[in-house]
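Taking the form predicted on its own, here's one chain by itself in structure tokens.
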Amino acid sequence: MRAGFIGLGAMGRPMAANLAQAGRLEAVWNRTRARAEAFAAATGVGVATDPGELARRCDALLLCVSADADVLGVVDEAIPHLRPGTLVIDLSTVRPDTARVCDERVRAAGGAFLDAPVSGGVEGARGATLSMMLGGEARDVARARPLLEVLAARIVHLGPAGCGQAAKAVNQAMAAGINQAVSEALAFARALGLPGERVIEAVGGGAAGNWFLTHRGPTMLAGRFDPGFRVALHHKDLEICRDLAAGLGAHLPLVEMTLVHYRRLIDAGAGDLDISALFRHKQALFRG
């Protein structure tokens, strides 16, 4: 199966590199062509002139872009050039309704669509240890699995189109709570005069242990906030969570609070930092 990849950002580039290393990648396309050409020079794969060319050359298109409008735009560019049975696999994080619209349009053109958002950060993308949440038809999941297994260590099919994105919203709400708890607790530990690294060692082996504490706690304490996962992107994802909850007649207090805190970071010029930069906000609780 010849795969094409669209979107070579922080997550997309290492995923595409894993496909290239596995001999699965035919060509790439990126809105900034220089990024695609640099990737091609490093991996030996081709560069498509547009999503349509990629659709003509490949049996599967994988997308990893930033926002709903980007996904819809790329899919609409590719649709006139899809061959019967072409798989379109969206690895982005967007609204479930966007996934369902893409599914309808791709299927009407004779292709097949999967929404396949991932969790695990840049480290997971590089190491192919991502967790993937899938929406779509079971038969299409089975066809896509040889490609998806190159990218993710855990692949879970949750139901029809849109279910993968709904599960990702749950993931993002949970990640917000974990970030809130870890950043606040480590700021508390520092204010108490405790040695941060040893606190991480002590609590990380107990009930409070978690991935974020292990992977972001040390860099947080060191004042390093290289993404990772950018504040601005998580803010965008939490807006999706807020809107989904509103559609159910509910609100999510933790999500609402995190949106406020992220907005403060974004307004302070920290939108491109890792979400662990929330530690800065938490430290301010203990000043004075």
Second form
There are 2 protein chains.
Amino acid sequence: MRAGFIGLGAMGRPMAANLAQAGRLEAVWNRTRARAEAFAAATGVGVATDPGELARRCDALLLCVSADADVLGVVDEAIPHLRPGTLVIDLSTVRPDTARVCDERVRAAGGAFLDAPVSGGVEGARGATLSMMLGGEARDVARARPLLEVLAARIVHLGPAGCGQAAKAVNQAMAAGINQAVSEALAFARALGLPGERVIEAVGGGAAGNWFLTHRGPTMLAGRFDPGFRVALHHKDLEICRDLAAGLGAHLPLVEMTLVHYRRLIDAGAGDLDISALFRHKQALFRG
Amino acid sequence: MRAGFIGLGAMGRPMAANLAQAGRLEAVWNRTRARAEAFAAATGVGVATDPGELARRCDALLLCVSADADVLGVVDEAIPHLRPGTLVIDLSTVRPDTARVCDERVRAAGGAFLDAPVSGGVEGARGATLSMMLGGEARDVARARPLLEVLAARIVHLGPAGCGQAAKAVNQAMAAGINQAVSEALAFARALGLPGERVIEAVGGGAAGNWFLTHRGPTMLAGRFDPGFRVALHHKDLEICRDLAAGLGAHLPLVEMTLVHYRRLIDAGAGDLDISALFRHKQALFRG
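Could you give the coordinates for the form predicted in complex with another copy of the chain, as opposed to the form predicted on its own above?
Below is the entire complex, every chain and molecule, led by the chain shown above.
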């Protein structure tokens, strides 16, 4: 199976690099062409001139972009050029509805679609330890598996098209609450005068232990907020959570709270920092 | 070092059993004597008639009780009977001030005191995989270590007397936020119609992964809330967090929110359920 990759951002680039290293990547395309050329120079894979050319060269097309409109735009460009049975695999985090629209359009053109958002941070993308949430047909998941196993340590099929994105919305809602929990508790630890690294070690080994504490706690306490996962992107994902909950006649209190806090960070020019910058907001609680 | 153990509750009993199995337990005492006798019959250790007798028989006294008044009461009963240098190790979760008072009184009587609260759930107590947060003198931590290693997989010294309890307050604040995050996100997953076990598998492997999701998510979704860790006890611990924050002129929003939700559960007769019963509150968000 010859794969093409679209979107060489913070998550996409290391995932594409893992495919290239496994000898499974034919070519890449990126909206900013210089980024594709740099990647091609480093890995020896080809650069496509547009998503259509990439579709003609490959029988699996993987996407990792930021916004719903980007996913729909790239899929629409690729569709006229798809080979019969080509797998279109969207690794982006977008609305379940967007996944269902892509699924219909790709299927009508003779291809197959999987929504396949991932979690595990840039570390997970680099080390291929991601967790992947799949929506689509079981037979397409089976066909895609050899490729997906190059990217992810855990591959979970949740149901038909859109279910991967719905599970990712659950993941992003939980991530918001955990960011709140970790940043509030570490601001508390700092205010109590406790040694931060030892608190992370002790708490990380108990019933409050979590990935975010272990991976972002030390940098949070050091005041370093290099992404990681950008505030503006998590804000976008939490708007998806809010809308899905509203569609169920409900609201998600921690999601609402985090949207407010992230909006303040974005308005203060911190939208491109890692989400652990929420620590700044929590520290302010202790300054009266 | 001959150890005595006081307090054979949900956490204390399996910890004492691990000490007995390691051949390090001389005798136990419990306020409800029948519980001590059942433990003695099962393990072959002795039963003391009161904390004073236990102190006379041992050179390390471990406590695992629920409330600050219980810790102070037991320590005051033991003090007149302490041997020179006896280690009094309090595994309970109480106020840092209580630990500092115990430290002063025990030290004045010629003994040594460590506050040593733990985290890791009843599973951690049984499997000796607990994380232990220590306050006290480094030389006493070193003396106690062979005993503590029977109980805990991670032993972290955070500073002088009271610092173990301060770190535990941070742990309990974080645990509250994580309970909020996990219960809200799983109620969302259920309302979205996703398969719960697969969501736990997928989310648990990513950046939102955490101990509580893996250990309490499945029972939460099954509507089973056997303790575990009781709502009423976590409520008590969060009052400690609230008071410590107030002493710093601050408040902890997730702690305050969780105190409100736990109070509702307690008033509804659910105070003896596991803290994952917060799921019930979150499910109600989706019922309009």
